[in-house]
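A lone chain, given as C-alpha cells: the form predicted alone.
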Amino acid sequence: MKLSLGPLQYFWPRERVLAFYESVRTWPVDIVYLGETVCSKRRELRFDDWLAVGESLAAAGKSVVLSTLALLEADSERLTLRRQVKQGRFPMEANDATALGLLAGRPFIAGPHVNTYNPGTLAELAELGAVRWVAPVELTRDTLAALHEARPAGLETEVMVFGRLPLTFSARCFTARAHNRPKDACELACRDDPAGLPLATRDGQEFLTINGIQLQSAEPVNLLGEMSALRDLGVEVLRISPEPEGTEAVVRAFRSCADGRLDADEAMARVSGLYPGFCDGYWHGGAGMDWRGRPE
C-alpha cells in the first residue's frame, strides 16, 4: 500500500509551511497533495510557490498532486482554478464540480469532497478521466468495500486513515464569527489557530473543530487498527492529513504497520500519546465521533 500526505487543511505562516514540506522530503510517503482546499484568502503561498514546493518534493522522489478548493464562491477563484489546470506539470485532485469539468479528458484524482456514493458515480468519474478516487470520509467499511469492488478497471481507491475529518464547508466563515468579525474583514483570523478552534457542547464534550469556512471532527480519525481490513480489501492508497504536531510519527507508524514491521497494537502505541483522543465511528457505521479503536 502507498501512503499519501493530504493537503494542508490549516492556515500556517509561510515559513512554517515551507519548513514542513522541507521535512516531508525525508518522510516515507509516496504521494504528497499540495495547495489550498479551504479558503482562497489564505495566500501566504502563491501558486508559483506551490509549484516550487512540488518541484522540491518531486526531486526527493515523491509523486506530487495539486489539490483544488472544495468550495468556489467567486469568479476570481474560478480563474485561479483555470490557471492551476493549465500548469500541466503535476496531476490534480478535483474537489468540486467546476474542477471536474475543467479536468475532463485528462488524468485526475477525484477528491474526498466529490459526492462519490455509488458505482454509477465511479463509472462517470472514470469516463471523465479519474485514475483514483478518494472515499468520502463518512463512508462505512461495508460501503467502501462494495464501491471498491464495483469500481471500473484501472481506478485506484484512496482512504483517509488519519487526521481531523473535513466534514463540511459554508459560505460563512465560522472562525471570523467566533472573533466577531465579518467574513470580508476577517483579518485572516484563522492564522492564529494552527490546529483550528475547538468547539464543545454545553456539557463540555469536544464536538467539532472550527477551521475558517470548514468544520472538522474534534478528534483525528485513526484507522491503524483497521490496517488488516484495508489490506484485505486491496485499497491502494492510505491518506494521512497533516496536523500541527506529530504527523511525522504518525506517517512512520503507518508505514511500519503497512510494511509488516509493526503490528497494529505496536503502531497504535507509538501515536496514542500524541493526541488527546481519536475517532473511527463512521468506519464502523456509527456516529463519526465514536472511537472503537480495534474491530470486535
Contents of the next structure:
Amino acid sequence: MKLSLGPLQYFWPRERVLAFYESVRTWPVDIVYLGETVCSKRRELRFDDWLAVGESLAAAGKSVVLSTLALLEADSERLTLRRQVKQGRFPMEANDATALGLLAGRPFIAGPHVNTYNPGTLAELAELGAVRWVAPVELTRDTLAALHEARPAGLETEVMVFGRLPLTFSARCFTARAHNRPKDACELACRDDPAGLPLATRDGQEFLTINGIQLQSAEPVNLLGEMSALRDLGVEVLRISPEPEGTEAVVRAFRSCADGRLDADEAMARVSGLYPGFCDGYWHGGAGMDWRGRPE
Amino acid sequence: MTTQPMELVCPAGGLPALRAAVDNGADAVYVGLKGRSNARNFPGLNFDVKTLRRGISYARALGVKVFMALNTYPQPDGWASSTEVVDIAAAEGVDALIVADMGLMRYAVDHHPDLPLHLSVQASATTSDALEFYRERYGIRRAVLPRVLSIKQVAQVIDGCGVDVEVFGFGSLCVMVEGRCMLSSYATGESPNSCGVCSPAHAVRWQETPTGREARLNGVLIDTFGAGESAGYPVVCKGRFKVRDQVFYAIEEPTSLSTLDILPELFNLGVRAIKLEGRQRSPAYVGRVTRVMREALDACQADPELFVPRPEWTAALADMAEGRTHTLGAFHRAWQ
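Please supply the corresponding structure for the form predicted in complex with its partner chain (the preceding block corresponds to the form predicted alone).
Starting with the chain above, the whole complex follows.
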C-alpha cells in the first residue's frame, strides 16, 4: 500500500509551510498533494511557490499532485484554475466539476470533494481520464468495498485514513464570523489557528473544527485499527492529512503497520498520545464522529 | 435574454401541495418519489407512480410543468431503485428530471436521450465552466445554483455558459454548499448525499431541563432554548455553539432566504427560474408562499424598474420564515 500526504488544509505562515515540506522529503510517503484547497485568499504561497515545493519533493522521490480549490465562487478563481491546469509538470487532483471539465482528457485524480458514490460515477470518472479516485469521507467500509470491487481497470482507490475530516464548505467564513469580521475584511484570521478553531457544544463536547469556509471533524479520523481490512480490500493508497503536530509520527506508524513491522495495536499506541481523541464512525457505518478504534 | 420571463418553480411534497402550488400560480412544480432517491426523504412525503400520474394530469390541465427530483447520490445498494426513478420519469413524461449524480446522468442520457435534464443544486456546480461541463457531457438544459454565490457571481455564471440558471428564491437556507455537506452524517450517520435526509427525525431528542429546553441530535447538544425563545428544528448549522469562549450561532442563525427585494436584479441578470424551497412543508404553506411570489414576480416582470415589494408580501413571507427572519444569504456579499 502506498501512503499519501493530502493537501494542507490549514493556513500556515509561509516559513512554516516550507519547513514542513522540507521535512516531508525524508518521510516514508509515496505521494504528496500540494496546493490550496480551502480559500483563495490564502496566498502565503503562490502557485509558482507550490510548483517549486513540488520540484523539491519530486527530487526526493515523491510523486507530486497539485490539488484544486474545492469551492469556486469568484470568476477570478475560475480563471486562476484555468491557468493552473495549463501546467503540465504534475498531475492534478480535481475537487469540483470546474476542474473535472478542465482536466478531462488527460490523467488526473478525482479528489474527495467530487461526489463519487457508485460504480456508474466511477466509470464516468475513468472515461474522463481519472487514474485514481479518493473516496468521499462519509463512505462506509461496505460501500467502499463495493465501489472498489466494481472500479474500472486502471483506476486506483485512495482512502483518507488519518486527519481531521473535511466535512463541508460554505460561502461564509466561519473563522471571520467568530472574530466578528465580514469575510471581505477577514484579516486572514485563520492564520492564527494552525489546527483550526475548535467548536464545542454548550455542554462542552468537542464537536467540530472551524477552518475558514470549511468545517472539519473535531478529532482526526484514525483507521490504524482497520489496516488489515484495508489491505484485504486491496486499497492502493492511504491518505494522511497534515496536522501541525505529530504528522511524521503518524506517517511512520502507518508505514510500519502497512509493512507488517508493527501490528495495529502497537501502531495505535505510537499515535494515541498525540491527539486528545479520534473518530472512525463513517467506516463502521455509523455517525462520523463516533470512535471505535478496532474492527468489529 | 432579459425579456424572457422567470419561471416560478414550487415544491410539492404530495398531491395536496401540488394542487396548492398549481392553484396559486406556479409555472412548474417539483416532486420526488418515495424513498432515498430524493433529498427530502421524510416519512409521509412524496409520490408513488399513481399519485404522480394524478399530479401530472392536474398540473398539465392548467399548463403547469412537472419536474422530478432525483437528487441524491445512490450507493450500490440504491442504484437499481434510482435508475428505476429515471425510467419512471421518462415513462410518465415529466418535463425534466433534476439530477445530481454523474452516473445517473449517464444512465439517463444512454437510456432516455429525450428526457430533459436539469442539474440539481446538490451537484454543487458554482461556475460557468462547471455548468458547461455538465451541458457538453450530459446535455443539461438548466442548473439550480447552490446558495453560495453573490449576485455578481450569479451574473458571471449566466454570462459564461449556455445553460439556463435557476436560483432559490425563498425558504430554508442551506449555509453550506449543497451536495458538499456531511454535517448531518457526521452527527447521525445519515446525510443528504447518502440518504436523502438532513438531521433525520429519529435522531432528534427534545428534553426539558432546569436550564431550558434542550435539542439534541443523536446525543449532540445543538441548542438550549430558554423560556420565551422559539425552538427551531435542530440542524447542526443552525445551533448555538461555543467558539473562542463565546456561545453564539457560530454557523448561521435560524433564518430563511428571501429574494423578494432583489427580484428585479435577478430578472435583469437573465435568471430563468426562481425556486421555492419546501417539499416538506404543508399544502397551506406552499399555497401561501406560491401566491405571494406569483404576485411579486408578475409585478417585477411588468415593470422591473419600478418594482417595490408590497408590505403585505414582506409581512406574509416573514410570517412563514424560519425564526421569522429572512436574509439575502450569499446573494448579499456582507452575509458571507
